[in-house]
Amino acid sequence: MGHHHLKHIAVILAAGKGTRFKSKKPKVIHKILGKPMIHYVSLAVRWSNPHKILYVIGHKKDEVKRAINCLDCVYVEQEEQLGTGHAVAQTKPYWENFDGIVMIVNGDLPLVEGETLKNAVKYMEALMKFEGAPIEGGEDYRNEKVAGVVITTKVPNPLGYGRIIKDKHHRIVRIVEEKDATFEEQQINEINTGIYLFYAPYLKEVIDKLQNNNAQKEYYLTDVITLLNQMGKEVYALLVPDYTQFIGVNDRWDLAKAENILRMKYLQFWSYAGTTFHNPESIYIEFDVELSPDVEVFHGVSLKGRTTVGEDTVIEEHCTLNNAKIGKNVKILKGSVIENSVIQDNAVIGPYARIRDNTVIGQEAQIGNFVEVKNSTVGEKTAAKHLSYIGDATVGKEVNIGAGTITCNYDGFQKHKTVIKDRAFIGSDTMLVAPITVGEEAITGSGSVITKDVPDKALAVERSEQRIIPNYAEKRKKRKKDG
């Protein structure tokens, strides 16, 4: 063999339905922190640097393929879901002439770490002594007996898992499914994680000999170990202490538990990178979010999609950011919602503001409470502090937008644009009926419905003249008495 690493091919099992999910969707595409469960398994497998990745797909295979979204992977179809052994047998054409390891990973293990898989490959190489010192004659010494490794872990409650029966040299004698375990065997808390490594030439010899004479009428991959033992080959247990990595997701409550663990891991990661979280248990963060040093995040905040947050920004309680690009030293006050939008440095947003649909808020701008901005650009140092709707608008710099201003952008058929130029002053309760342009330094009187363009520096007022009727209250009282 000469000196070399053993290559490995990864097989990810993603064909199952996930009956206990009670779902129309296949189990492995249910989301954890905004990504399908299978995404995390794929990530860990890639980290181990496989020669090739094979996915076994079956139930609603097109949806699963879309979720996996991998160009250089091979998809192998399992028409009927007849068990893990049967699934691996379908992949045989891809490794039957492969002198290396076949690593098999269940698609419902989103918490497994890439490093764990990498170490398992190294452990198997060491057992086979593939990098051993050459003995006289130059060839590596190789232990022909070693056929595989199963990753195992010890759990506080082994209920429902296959138990590992092994000898004192960590060789697996057999794996017992719970249904078939004796009372003594049920007391064993070392369990099968569903991650296996087999030497391909040996796996090839036994994979077609599996029987389905069990309660489920399925072909179990665990029976491969018994068959290898019968050939005089050995399969070793690699015990990994951190059992949380191997929480299998069999129903939606497992999904919630796995999401919680992963969420706390990500919060911990960003915390070490310089973000302060207050009450992290209450904060939701998705996989693609990126935070900067000296960001401060308060209770009940949701950070979703491809959100990025710049240094020194503070996000107060109960804000939701989704695909939001937030600059430096921005204040996002409580209860604000920002979606698919950009907030530039030093802006102040909220409390209770809503910014959406490709809006850009310029530097040092202030968007206050109960202001909604949609599909608009707002220039630097512009202020809209209360109770306004700004939609499909281009607003310049240093504009003041009075309370209750509304862009009337929709005429019942289509949306129209509003343009407000630099340093304009829009009086409270102005209705801007689009399409319309308000010029530089122009002013609108409060309570006006503006339907024509306003030239630079002009004042536009539109309201009927105020009438005063003296002593009206007395007249009213008298009318009532006489009536």
Ligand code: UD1
Contents of the next structure:
Amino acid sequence: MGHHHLKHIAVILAAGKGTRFKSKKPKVIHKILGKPMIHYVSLAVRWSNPHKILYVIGHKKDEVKRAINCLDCVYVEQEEQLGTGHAVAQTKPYWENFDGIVMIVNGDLPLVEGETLKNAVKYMEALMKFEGAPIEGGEDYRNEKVAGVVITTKVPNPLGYGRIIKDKHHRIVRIVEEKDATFEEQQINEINTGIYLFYAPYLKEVIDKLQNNNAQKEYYLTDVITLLNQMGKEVYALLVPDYTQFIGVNDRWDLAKAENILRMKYLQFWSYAGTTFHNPESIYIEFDVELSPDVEVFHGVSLKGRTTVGEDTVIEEHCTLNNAKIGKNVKILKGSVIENSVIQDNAVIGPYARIRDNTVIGQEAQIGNFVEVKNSTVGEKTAAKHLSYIGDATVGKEVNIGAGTITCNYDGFQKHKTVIKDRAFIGSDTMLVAPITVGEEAITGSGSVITKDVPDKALAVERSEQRIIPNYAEKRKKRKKDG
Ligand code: UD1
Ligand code: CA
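The form predicted together with the named molecule, contrasted with the form predicted alone above:
And the full complex, kicking off with our chain again.
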């Protein structure tokens, strides 16, 4: 027999309502950096490489299931939320004949790291001496007294958490909930993180023996420790110093605190990967965002959804990017919004531009202040630098779109397409009434309302001739005086 590793089955508790959120939605699907809270717990658990993952769901279970979105996981229903012990009891059929560890993780711990869970498994194995060499006689040595490990941490303010009462060998004697604790017990600052590893055959013996004679009239999972002790078994505390990993998110302010911690972790990650952040405290970045080396991000920027940003790109103050694919060396100037769109290399966007809904801005194109582009393709080196609306348009290369140009794409019933071909010159304040095509190198006169297609290289002007009335100012004054 070689090395004998214990397998583990993970149980994630996600049946609760989250009363303190005061929400229509179940607690664990509230989002942190664009992903449901439960997503982060799932990631960490997966990292520990469990044999199987069970979710206990109950309150609005379909919504929770949809948010978890795991095909090879098992969902166990807890019809009534009678406590964490009762929740685990529902999963018993899945591990009662399992010779391994049941790892239980509260679903409201989005900051826990996968590595921490991995270490807990190793610690449990070491305590049970499963990894050691077989002793003489052939059998693996196993310390049959070891029944479990609870991850604990010391916090500045233990309010609301279960307190750890242990002996001097790090064996837990009891976990006492805030509401059941005496004044002396409330002074203890080592708390139950809500992460437990139990040896399945022992857990099986006690899980149905829990009582609810406590302040909250709930079946506490924490009471299995007392029951195991009564069987002569031992549960050890694994004290992890970094308490920020174990914020239990019980209300929306906890959610905000957890999100801030995670956000700073991700910014730090991208910073080490080569992005410069100015005033990172003010920058919001979601889970799926990907940045590149030599990207520079300024104050107040929001990076959301599946946004990716190429090398050497600069994103100035107060821009919002959502599902934006940004090329290399792009300049996104102050106050611009880009959604569901692609910006190719060397383009310049903004300040105060808005690019949305399946738009592609070509290489070296310039989209300037107060220009909105929607559902359009804009070719290489095309410039629309001031005060325009370009919607449902295909714009070629090296086109110049004068200030104030508008594609009139909507007739009150339907949207229509505008096509502007390569090197066309659209005079300032042109109204392009779609459907319409402006040919290659065609020109439109400033202030024209263009309703008919313009052939290649042609000029289209539509406005009345200018009249000059000499000395009109004097005449006007005189008229006023005479009444
Ligand atoms: C729990 C622990 C406490 C610990 C804290 C850590 C118990 C009795 N207390 O308290 O010692 O310090 O976590 O954050 O376990 N859930 C169910 N079904 C239920 C009840 C809860 O699935 O019937 C789920 C919840 O959805 C939640 C998790 O279990 O994800 C923890 O429940 P919660 O009510 O938040 O426990 P705490 O009071 O925080
Ligand atoms: Ca909690």
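These numbers were taken from a predicted model, which means no experiment stands behind them. Positions refer to the first chain, counted from 1. We call the rigid core the largest set of C-alpha positions that still match within 1.5 Å between the two forms.
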Exceeds or equals 2 Å, Cα of Thr19 between these two forms, core fit
no
Does the C-alpha of Lys475 move 2 Å or more between these two forms once the rigid core is lined up?
yes
